Every structure is written in structure tokens, then in C-alpha cells.
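To begin, one chain is listed below as C-alpha cells, in the form predicted alone.
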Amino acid sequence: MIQCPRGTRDFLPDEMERRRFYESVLRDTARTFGFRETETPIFEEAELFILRSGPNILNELYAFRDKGDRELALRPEMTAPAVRMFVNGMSNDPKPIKIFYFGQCFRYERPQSGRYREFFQFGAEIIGSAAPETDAEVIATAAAMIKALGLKEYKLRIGHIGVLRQKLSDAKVPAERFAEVLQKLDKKLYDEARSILASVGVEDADIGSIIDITETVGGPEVLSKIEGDAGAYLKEVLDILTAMGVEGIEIDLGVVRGLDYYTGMVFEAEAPVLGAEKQICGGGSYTLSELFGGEKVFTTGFAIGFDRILLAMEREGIPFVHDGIDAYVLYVSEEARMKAFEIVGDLRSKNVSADVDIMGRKMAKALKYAASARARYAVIIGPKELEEGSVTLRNMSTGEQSLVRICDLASAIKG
């Protein structure tokens, strides 16, 4: 038996219904905040991701050469394609530009709980401004999405990458080593970060000071410990969030987002129920457009790991009620067979979701199937009903039955 490839999944009807429902929750929330949906190709030129993340990203890509000998790759994330799309077709549009997207991404890495080689990402970007208002709007959008999904236990933490960058600069760390150090600090690999910093001549005291920064965590009171303009900037972001009713934000300068293009505010959301791999959302302010041939434009955005957040909801025991269909039509005599198809066609034309027995089952088995399809009603047609121009309408929850005229059937089911 051929199985689906490692790191991918089949989604059966019940799971697909659940996923589509929660996708729609995210889309509706994004539209409420004034974002508009976009879509980019599932594969791009591999160079797009190399420019964004460096040549080492090739080890994680599903990369290939097409018949024209072009090097392409399945997208490993959706930020770079979104910015490439902006440069190609939206750079002259009035700013700010607010977009969102949802789709599949691919990374060749070891599958584990909630992490797959084919995964799904929901993201949003505000393009055109580097301001506290923009950053607050993006964080508020992400917070509203997580809340709308129904997740109860989660934390939102914000920081400022500029603080660490300044510390590294003051310690005379070569600029080309910043990304490497930040990636280690992002993953809390402090021993490895110490080793790198020591190898470029940073004094022990300065190394300690750099690592101490990543452990600056708390409420608004810790902002006074942040040197330079970053503290004042984050205070303004927090003030705007408070005005919009977003609460429970934690200041955490250990939120590093170890990618070189982040320039200012960074934030993450985590769900403790997921254990060590608890991040469900991450973002911040950055510039990328100049790498892809456009003018330098500031952007703030975020991405939600859709698979991760669904797993967190599942572990919290958040129930999902499947819809089922409104009616299942069955006939108990051959002469009623064509009438059954006529009735199901009429119900569908009146926006009643309906199915019909196409297996010629006996009554008991047909009702059992109707229950498995989560039908609210069974519509039963026999010789007696056929004579009277009526059907027997059975409530599948209570078992109650009543005789209903065919012309009143749609309204009886809707009512």
C-alpha cells in the first residue's frame, strides 16, 4: 500500500471541516482589521529564499531544476513571496498596504509533534511604515486571531531587536557575525553564543551583559532598564495596545527572532500546553524589499503556525461541533424512488443541504447511515406518503416523526 510521503498528512472529511472552519475565523478577523487577502505561487525561484535567509537555507528547501534549467524551490515560508509580490506589483500603491495570506509551506526537516515537512502558515503584513502605530496594529491583529480561535492559555511577548544589535556593536562584534549570534540567543543556546562571542574577542563582562539583556522580562516596569530609544518606543507600542483593549502583553528582550532582516520591534506568542516547542506565532518589523530589487520599505508582519495552534487547541480540549447535513432523503418502495430524487433536488435548490439514498438500503440501514452523516432530519417516502403528496419527517435527535406536505418540506426543515 502506497503511503503519503513522510512529513505530510491526509486530511479526512471531519478534520478538513475543522480546518476550514478555523481558517475562516482567521480570514474574518483579518478582514475586520482592514487586511485584504493575497496569494503567491507555491514555488518560487530558489534565489528568493537564499537572499532572505542565506545559502544554508538550501539544506532545508525542496529545491529542483525545471525543464528550462531554472533553480526553483517550494516555498519554506510566505514572508519573502509576499514582499516579492509587493515589489513586483504593489510598490506604487498608497501606503500603508495591509495584506494577509494562507497556504502550504515546505521544509525538509525532521518531522515531530506539530511540525511537518508540509505545513500551513497564516500571515499578515503592513507595508509602508516603521511606527509604533503599525507595530501595535500588527500585534493587536495577531492577539485578536488567537483569541477568536478560542485558545485560552497563551502568552504574548514583545521585545526590540535593536537593543541586542546595539550591545553587539558596542562589544565590537563583527557585523557579519551578528546573525549567527542572534540565532543562538534566539534558541537560548547560551553556551554556543558565549563561544562565538569569545572567539571574536568579546570580554567576559560584555558577554555576560549581552546574555543578561535576553533575560530582561516583565511588565512595563522593565522598560526603564532598556537603554536608548527602544524603551520609549516599546512604551508607546504598549500604550496604543492598551488603548485598543489588548492586555496581558509581556516585555521580553529575549525575543530575538534570529533572522538578519528584523530591525526593531519583535514579538512571539506561545502556548504552554505544547511544552518545549510552544511557539505558535512570531513576527516583527523588518526590511526586505531592497533585497528583491525594490526600494527600502519598512514592514511589520507576523505568521501563525496553523498546525501548531490547532494542536494547542486540541490539547486544551476545545470542542468542535461538526455541522452535518440538514436532511437525508430515503425511499421505502421502488415507486417512490424517482420522487426521492425530485425532492432532494428541490431541497438543494432552496438552500437546504441534503443527501439521498443511492445504495437502495432497507429502512433501518438507511437511518443508520443518516445518523453517521449527522443529518438533522430523515425524509421518508413510502407508498402512503406518495399518495398523499407528503413525506414523513423524522427528527434524528429526538426520534419524533410528523407528516409534512412536500410543498412545505423546505420551510419545515429550515424552521
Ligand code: HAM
The other form holds:
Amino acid sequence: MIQCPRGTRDFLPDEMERRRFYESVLRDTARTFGFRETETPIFEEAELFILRSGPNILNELYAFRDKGDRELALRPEMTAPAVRMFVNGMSNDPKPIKIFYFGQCFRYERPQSGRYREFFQFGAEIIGSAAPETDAEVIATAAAMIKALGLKEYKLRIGHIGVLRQKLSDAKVPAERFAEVLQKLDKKLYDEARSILASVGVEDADIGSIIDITETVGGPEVLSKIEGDAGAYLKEVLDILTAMGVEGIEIDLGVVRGLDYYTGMVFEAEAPVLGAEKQICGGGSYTLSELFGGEKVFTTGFAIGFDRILLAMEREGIPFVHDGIDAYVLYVSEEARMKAFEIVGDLRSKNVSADVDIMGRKMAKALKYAASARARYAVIIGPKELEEGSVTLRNMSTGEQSLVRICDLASAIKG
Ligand code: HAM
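Form predicted in complex with the ligand, following the form predicted alone:
What follows is the entire complex, opening with the chain shown before.
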């Protein structure tokens, strides 16, 4: 039997219904915050991702040559495509530009619970503004999305990658080795980070203070310990968030992020219920447009791992009630057959979601099918009732039946 490829999944109707519902919660929240939806291709020129995503993403890239010998790649994330789209067609739009997107991404990772090779991100970007207000607005949007989905237990941590970058630069780490060191720090592989730093001549004391930075964690009181302007900057971000009613955010300079393009504020959200793959959202501020042929434009954004957050909600036992259809129409004799199709056509035209027996089943089996389709009502069409212009309406949850005139059927079902 042919299965779907490793690390990918099929979504059956029940799961798809749940996913579509929560997608719409996220879309509504994004719109409430003034973002507008965009869509970019699933594959791009590979260079778009090679230029600046960093070693993590490069090792996991699904890259290939097409028949025209172009180097292409399935998108591993949607920030670089969003900025390319901005440079290509939106650079003259009034700033700030607030966009959001939803779609699948591909990374050649080792699949496990919450980690897939094809997964979905819901992300947003504010393009054209570098200010604490922008960063706060982005974090507030992410926080509102997580809240709107109903996840109970999660932590939001914010940091500033500029502090580590400055420290690496002060310690004379060559710029081309930054990504490698940051990648190890992101994965908390301190020994490996130490040996890279030692190999480029950084002294033990400096290595210690670089690693110490990643352990600067706590409430607003730790902001005063942060060297340079980053502490004051993050305080402003937090103050704006407090004014917007977003509380409970932790400071954590250990938020390093797995992607290489961030330059300033960075943040992550995690759901402890997920165990190892607990990061449900990540983002921060960066500039990429100048790499793609545009002017340098400051941008801040984030992406929620849609599959992961749904998994966390499931683990927390958040119930989801499936919709079903309003009515299932069945007929009990050959004379009533055409009438069944006429009635279902009429119900659908009146916006009643209705299905009809297309397999000519006996009543008991047809009713069983109606229950599995989660129909609220069964409409039973028999020859005797038809003579009087009526049908039997059966409430599928109580089993109660009543005679209803065909002209009143749609309103009886809607009512
Ligand atoms: P990222 O942290 O690489 O950031 O991915 C965002 C989220 O996608 C993660 O927090 C995680 O929940 C989810 N995710 C990542 N890899 C997988 C996987 N293999 N399976 C399931 N879920 C996964 C970005 O991609 C940035 N583009 C975010 C951003 C937008 N930064 C600025 N703007």
C-alpha cells in the first residue's frame, strides 16, 4: 500500500473541520489587529532561503532543479517569501504594511510528535517600521491569537539578539561564524558553542560571559542587567504591551531563534504540555529586503506553528464540537424518490445544509448514515404524507417525529 511520505499527514474530514475552524479564529484575530492576508508560492528560487536563513534551515531545505535547470526550493518558512513579495510589488505602499499568511512549509527534519516535514504556519509581518511600538504590536497580535485559540498553559518570552551579536563582535568572533555559534546557543548545545568560540581564539572569560547572557532570565527587574540600549528598548516594548493589556511576558536573553536574519527583539512562545517540541510560536525583528534587491526596510513578524498549537490544545483536552449538516433527506418508496431530490434542492437553495440518500437504502440504514453524518434532522418522504403535501421531520437527537408541510420545511429545520 502506498502511504503518504514520511513526515507528512493526510487530514481526514473531522480533523480538517477542526483545522478550518481554528484557521478562521486566527484570520479573524489578525484582521482585528489590522493585518491583511497574502499568499506566496509554495516553491521559490532556492537562493531566497540560502542567502540568510542560517545553517539550521539550509541543512533541512527541500531543494531541487526543475526541467528548466532552475534551482528551486520548497519554502521552509514564509518570512523570506513575504519580504520578496514586498520588494517585488508593495514597496511603494504606505508604511507600515501589515500582512498575514497561512500555509504549509517544508523542512527535512527527523519527524516526531509535533515535528513534521510538511507543517503549517500562521504568520504576520509589519513591514516598514523599526520602533518598540512595532515590536509590541507584533507580540500583542501573537498573544491575542494564542488566547483566542483557547490554549491554557503557555509562556511568552522575549529577548534581544542584538545583545549576543554585540558580545560576539566585541569578542572578535569573525562575522561569518556568528550563525554557527548562535545556532548552537539556540539549541542550548553549550559545549559545542564553547569549542567553536575557543577555535576562533575567544578567551575562556569571554566565552563564559557570552554563555551567561543566554541565562539572563526573569521579570522586568533583569532589564537593568542588560548591557547597551537593549534593556531600555525592551522596557519600552513591555510598557506598551502593558498599556495594551498584555501581561505575563518573561524576559529571556536565551531566546536566540533558529533563523539567522534577526537583528533586534526576538520572542518565542512555548506550551509545556508538548514536551520536547514545545515551541508554538517564534518571531522577532530583522531586515531582509536589501538582500532581495530592495531598500533596507525594518520588519518585525512571527509565525505560529499551527500543527503544534493544535496538538497542545488537544493535549489540554480542549473540546471541539463538530458541525454536521442540518438535514438528511431519505425516501421510503420509489414514488417518493424524485420528490426527495426536489426537496433537497429546495432546502439547499434556502441555505439549509442538506444531504440526500443516493444509495436507495432502507430506512433503518439510511437513518444510521444520517446519524454518522451528524444530521440534526432526517426528512423522511413517504407516499401517504406526500399526498397531503407533507413529510416526516425526525429530530435525530431526541427521535421525536412530526408531520411538516413541505412549504414550511426549511423554516422548521432552521428554527
Ligand atoms: P520558526 O521558529 O522557524 O520561525 O518557525 C515558527 C514555528 O513553526 C515554530 O515556533 C514551530 O511552532 C513551527 N515549526 C517549525 N518547524 C516545524 C516542524 N518541522 N514541524 C511542525 N512545526 C514546526 C519562522 O519560521 C519565522 N519565519 C518566523 C518569523 C516570522 N519571524 C519573523 N517573521
